[in-house]
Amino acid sequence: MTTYDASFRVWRGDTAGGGLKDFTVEVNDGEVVLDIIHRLQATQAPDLAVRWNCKAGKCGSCSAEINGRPRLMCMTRMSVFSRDEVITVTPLRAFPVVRDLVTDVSFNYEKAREIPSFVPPPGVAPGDYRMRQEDVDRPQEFRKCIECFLCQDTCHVVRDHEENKAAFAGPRFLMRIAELDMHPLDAAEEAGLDRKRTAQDEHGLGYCNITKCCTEVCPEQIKITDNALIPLKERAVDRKYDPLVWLGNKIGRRRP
């Protein structure tokens, strides 16, 4: 088994403030970046906060920017990076830090309470859902989240505008919207619940300007900007600008 000692930088520090703390630590053959973070723990560093459960890139738990880019620690591989790089490690920049590697995410937590949640089709019990396997394809790629928030960390609009979070929900929940308006037994629309209309006024969707950062730093390689965000834009345009939708619907709300 080869071993080398690797230099790492790593955040050190609260909500008071902190700063970068050089380490040097050994490296084994087929580690990963929590492994040396655990390693640290262990010899030098007792007291550094880190975030982690799985281990397996499923929890979403680990989630830190190394080297300036979001991703997560038990899935970003030593051997990716040359045995003489300097690689480190900081806190998730969108978010408060709590302590070292851990921030707080309640934003995303809020977020995801401000979504109204799939409304059951009237009539039909649960257990007499029916939907065709194409229908079930379509959103079943945006339910592997694991809940990183990489995607929101690397967000420019989260990340670079805090006085944006009040308005805009962010990738991870845009996504879920359009998730819940492809979905063909959703009935928020007959219970008088316009999903694309809400993206818009309520979620900031107006604000994604689809530069596909999020769909980058994703572990689960979900296409959120193709194959969520643009076409819930493009649903959203229709609703609110085309003059043949407009009309449509106006009479569609005509009483006899």
The other form holds:
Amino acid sequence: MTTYDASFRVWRGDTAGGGLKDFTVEVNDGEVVLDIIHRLQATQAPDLAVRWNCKAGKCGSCSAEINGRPRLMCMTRMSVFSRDEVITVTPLRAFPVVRDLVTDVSFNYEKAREIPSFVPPPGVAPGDYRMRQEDVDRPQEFRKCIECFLCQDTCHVVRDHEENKAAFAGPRFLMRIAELDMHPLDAAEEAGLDRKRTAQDEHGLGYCNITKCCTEVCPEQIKITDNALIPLKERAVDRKYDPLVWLGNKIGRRRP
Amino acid sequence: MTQAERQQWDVVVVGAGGAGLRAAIEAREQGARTAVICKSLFGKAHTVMAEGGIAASMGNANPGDNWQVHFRDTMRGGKFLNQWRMAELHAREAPDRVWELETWGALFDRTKDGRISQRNFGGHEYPRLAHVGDRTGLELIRTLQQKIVSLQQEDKERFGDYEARLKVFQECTVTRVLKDDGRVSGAFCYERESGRFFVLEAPSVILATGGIGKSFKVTSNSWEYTGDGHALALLAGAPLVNMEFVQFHPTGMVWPPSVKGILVTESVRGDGGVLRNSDGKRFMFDYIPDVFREKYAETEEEGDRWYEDPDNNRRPPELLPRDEVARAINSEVKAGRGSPHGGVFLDVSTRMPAEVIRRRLPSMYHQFKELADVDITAEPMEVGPTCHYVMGGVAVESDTAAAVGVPGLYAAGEVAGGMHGSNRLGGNSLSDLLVFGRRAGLSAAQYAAGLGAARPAVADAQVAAAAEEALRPFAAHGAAAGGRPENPYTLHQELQQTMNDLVGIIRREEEMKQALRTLGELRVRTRGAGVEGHRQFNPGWHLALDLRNMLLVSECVARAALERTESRGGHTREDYPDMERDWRRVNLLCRLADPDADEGQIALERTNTEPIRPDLLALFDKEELVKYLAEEELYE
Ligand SMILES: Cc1cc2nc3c(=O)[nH]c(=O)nc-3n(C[C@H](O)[C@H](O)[C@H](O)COP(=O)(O)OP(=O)(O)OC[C@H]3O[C@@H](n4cnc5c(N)ncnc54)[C@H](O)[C@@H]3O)c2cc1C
Ligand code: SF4
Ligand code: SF4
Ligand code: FES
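Switch from the form predicted on its own, shown above, to the form predicted together with the partner chain and output its structure.
In what comes next, the whole complex appears, and the chain from above leads the way.
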């Protein structure tokens, strides 16, 4: 077992402001960044605020930016850095700081509420749902999402553009729309809800210019852009220019 | 005096895991205004980590399955100590609870004919676990979370406010259940972000706080598992039951040290993984206990055939209940046949093609690759026991989930005791959460409605006392100006080491006595635990408050374990290695004796359990029953 001292710079502060603070801290074999943050808490900074739960990459709590890159602290091995590298840990930039590494992620919970829920198929009793594995494969990929919000943090549409937040649900929640849209038994359409259209009109799909930055940071390796956003865009566009649908929309629905 | 904002609700649910969310959905659907409060963000509760699946006898994979078979397996797994009525309700209702999830949008893996696929797990006679790869808990929590959101959307339509009838207070902690004249009147809470205190007044409080694993050093559990609900119940005057039964999951990661304890799902074995010692031997064949002898394969060939043809072969002993496998691993390591880092080998690489492994066990593949540089498709894993689950918990009435002796208090999920007896079968927790979460929500809503306007009140003095208690760690820091305040992190580490070493998987009288002495010392020192800084998101302070709970619960485990002079399920005594039929009927209840005593805060009471209903007993062969039940019970 080998041990060495690493140099860490951790952002400390709160709503009133703050800055990077330097620490020298022991690192052992096999450790991850979250272990080091915990060691700082136990030995040097007992009130250092950080979110975490599972320490196994399953809950999506421990999101932060490590050397500027959005990552899960519990899944970032210390061995990916060289020993003399200074490791900088800062809170997610797209969200307001609460304290130290903890940010206010309520934006995401607000967006989650605005996405219309699953619509159960009428007349199908519990226990009678039948779906083929091939048909659930696609939405299942999106349901691997652990809501770490790293994609939300990294997407340039909101990262430095607070003003876009009202109109843009972000990759995680656009993907949620895609998921419901691909659910084999979702009865939204029968209930008069056009999910693709709401993605475009109400959740800001149009802001996305498929840079794939979200896909790159996703710790679950979900192909957010290719498998969720692009298909949603294609279909939303289909809809938009389908003259019949277009006409129907014109007549049926008036938007301010 | 500290001011605390007050809000009025009908039902307060403490915990947003599977049990808490299911309870909240039910209470809200019953018309109760319901508040959910949880320590983490919404959707991150411990349930999210569950991997293997949820047990329900839907019979999709084997039509021979039904609730009676599930009931039998559950009782066997718990070595007949289970609160049998709970085991019955659980087995009967689990399928409906799983199917209902589909109507809320859950997407389980499918069978060929489009139904919910079910997989094998230890102790279950048929493939019974509905699953989504190895991330079933995530699917469960997300489905419940999204159902809550959909109910909130309905309320928004109707009342213009998402939170009119159902609100989640995330990142808030309850430190006291408040009472008025013996009945529940609310909960005292603090917001983690601001440190602000508040009171949720409500006649019904449902505890759904999960388990206690963070009192042990090697554990698969998250930081939330500090036994809060167990302690809240004790402090409110409700007894805990079965606290000596702690489940050590046989397969946790052992290397590198920083990931020691992280779970390796049982599905690895359910899908064909085998355990080997350093001699390359599949040692589990040497550890089949008498009570299970007829049910498990005696040769590797038979065990291997079982995966393809379960009707004509017996299952491999790798799939014995967890307590058996954990003890076996422990013995192999002790006998010097362990792996380099003190575990044994768990191998799928020689059993399935790499691509199948990656598809069926994606998170395990990922976990080992990322955290241990091990490619499980090419080499064996190293695994060893890890503290995983507590069978013990709040003593409840089976049908209503009402805590014994405290009107208005309910408990569901891991924090409730009884359902799993001395040992829980894999997959039976997620189903337990749904079955009893729903029942708790139902009873709590009905009780609150039944009270009408005559609701218990929250006295100012109680609020003031709770606030003072919560602020003590700051006071301790000031008071210790001369001396040094105790560091809560150090105290926590010492507690974990003590429980791990002295009240762990194999127990001895002397060690448990030593543990009780150490716990007493730690309790005294904890009074001097001080924290610096302010109340905003201060983890040191949070931990100092959690220590009270961990110490209470640890003492329950140690005292009950010392008292029970037999070995059964999750409780193994080196000095009393046999299971005693006379102990089967005995439940040990833990109650708060003297909260301030240096020597022990917990008093034990022995009670006899209710006789098992005859029609349920009739589900078993006489030959099997004689192994568990005392002479008189058989002829009653
Ligand atoms: C790695 C792992 C894998 C597992 N796999 C399986 C499996 O495949 N199948 C299975 O059946 N079981 C499995 N289990 C067990 C199962 O996941 C748990 O027993 C179950 O999820 C517990 O759920 P719960 O609802 O009781 O509590 P939890 O999901 O733990 O939720 C507890 C809630 O209570 C809150 N809380 C706690 N204290 C307080 C407080 N003081 N104030 C406010 N809120 C509080 C927490 O914040 C949290 O929201 C697994 C467990 C682990 C650790
Ligand atoms: S692909 Fe779209 S959603 Fe993803 S980061 Fe780029 S702009 Fe944002
Ligand atoms: S899609 Fe990926 S990056 Fe985005 S929240 Fe989900 S898990 Fe995180
Ligand atoms: S702590 Fe759960 S993902 Fe990192």
